[in-house]
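As structure tokens, one chain now follows by itself in the form predicted on its own.
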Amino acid sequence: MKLRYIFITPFLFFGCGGLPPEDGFIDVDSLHTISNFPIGAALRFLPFRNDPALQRLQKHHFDSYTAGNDMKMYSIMPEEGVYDFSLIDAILAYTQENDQRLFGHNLIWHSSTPNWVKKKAQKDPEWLSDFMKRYIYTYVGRYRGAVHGWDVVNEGLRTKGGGYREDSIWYEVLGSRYIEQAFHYAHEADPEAVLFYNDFNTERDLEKFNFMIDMVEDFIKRGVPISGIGFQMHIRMDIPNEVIASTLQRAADTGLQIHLSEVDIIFNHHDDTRGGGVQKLKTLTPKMEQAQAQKYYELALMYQNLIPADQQYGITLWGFNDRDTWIRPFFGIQDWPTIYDERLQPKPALYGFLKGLR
């Protein structure tokens, strides 16, 4: 099929000024006001709610919550026969009060499996498909109607390359059917919730792409109750947009719904792995500003020409200021991926994401 995807001519992003970060607030649009989708933006909930400047953000601009750990495995059930709610009750509260889309992530990834889970499945294989059961069945039970939309299987897939993740309890133990598994739980336990699968770097490693396209065609075709794929998008500002557009197009054509689900836009390298960035550019220049800027006009402008309306779940920002990304920390190097900076001002990174949804 031909690809739908428009090249676009390079512009300038000018800041604008704002109130003092101290305010919390910067007059300019609403992000989610102006798309036809939602727009998301994942949290840390307990952080967040001590944040008065970072509420008042996140209020403005964000239709629709993703928690960055408090609704994984190792925060509901840190011990056996333990749930622990309370903090998704406290974010669940806090997004109907304010009108927002509450989103699920995530019910089963490896690495927020906790390690007594771990230790009594190499012990128990059939344990874990019971537990898998009760766990989703409780958790999504318990939150029927009022999650919108769940990953319900995180990260199934090798880091590089097609084939599944093989250093995970879950393929270890049940092998690759305990994906499936997952989408027929989740899918009784609440019809109508909108359920994903997601991983990363589908954007640009075809061989992993097109086996994770393989395999939700083949649910797909047997009646497997998946609704869409989610591309986390944490894109490196040289992937070039050509391959970006292939891959969302190719997705499309599923007729699933399309989540970006987790993006950020980073300058340096890293290898996937935890301390494995490369500090290729150690300071944030006006030149690569403007740069950031355009790519995430291009992101947003290829999401809305390529995915069609009934089809677009949202974009959602994996954190939106530089301050509080995930980046830093997990891969040792300093970035600056998101749309505003350490002080809660406005990047041009906003002004060209914005200009994009329009």
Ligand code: 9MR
Given for the second form:
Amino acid sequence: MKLRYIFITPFLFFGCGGLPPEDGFIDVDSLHTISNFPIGAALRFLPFRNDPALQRLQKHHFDSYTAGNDMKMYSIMPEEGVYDFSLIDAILAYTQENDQRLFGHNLIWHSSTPNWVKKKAQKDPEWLSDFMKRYIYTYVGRYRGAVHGWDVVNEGLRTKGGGYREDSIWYEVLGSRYIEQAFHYAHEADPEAVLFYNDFNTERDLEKFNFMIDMVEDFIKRGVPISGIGFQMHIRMDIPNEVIASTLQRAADTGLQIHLSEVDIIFNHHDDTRGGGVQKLKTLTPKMEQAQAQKYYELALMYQNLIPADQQYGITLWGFNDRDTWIRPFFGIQDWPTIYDERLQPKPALYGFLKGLR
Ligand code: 9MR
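With the form predicted on its own done, generate the form predicted in complex with the ligand in the same format.
Up next: the whole complex, starting with the chain shown before.
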């Protein structure tokens, strides 16, 4: 495997001249219009649908929509036997009106599995397998042809290093075969849907990455209907580009679709656990903003240069402003990981990202 060469040049990403109007919208190029592949953002629909400023920016920049939480199992089936699709129907109507792709995040994830499912599964292991099948058939079947692709299994591997995630009810009860079973069920429910395995830190934890690639290649060999690899890409400023480039390149060599599915770029450190942030930097300086712009630029460029055009499923940002970012509440630190600031004003990062996509 040869690493294709990337040219990365330093560049100053200035903000725009003039004061932007009140709602934060300024006449800036549209990310998705400039890009050759879809550009998405994850959003929570309830605040979003009553937030005209955010909607205006979202319509301008994005042609792919990921539900931050609304499509997870705890949202669809908070209690036994009751499917609640009302919010998804509203999201689907919004994306259709605005000509956007709806991406399904996610079907099976230990962390979005409601407690009632866990309790029942512990008492009655066979029930879980049957439930998974019914859930996927019902859900994916309902949105057949409407939801373009799915994170079928999210974070099925250990946080660090190789191996399956053991602290998951799905693994505990069903063993590792639940992963491929979920892909089969999703494919049977919608044969056209693009089906992803999605995980975090795989762009930098090589042991985890290699385990994932072995799993994916084994799936391909045995005809498990996987169509893509999702790199969440919650990265830090100090994650080396060479490492990111080598994992992206190797993933592209599988021939599958590659989705950067939850991008943000943080300055501070954390240990991947809730409350585990380390506040090294307390304020955002212009120098840091420029460095972050450069990193967004380089990431977009790596994706463009290393992933063949027909495998570019797109780049999705996990929230696109520092007001709504999950990083602050989750890790308990102040940080500035996105392309718009707290007041929905563009940051240099937006211009860096635009330049990389161009
Ligand atoms: O950003 C999401 C946060 O609001 C939720 O409380 C949390 C649990 O459902 O999930 C967060 O999103 C995660 C995503 O679904 C999977 N990858 C990691 C994301 C950040 O934790």
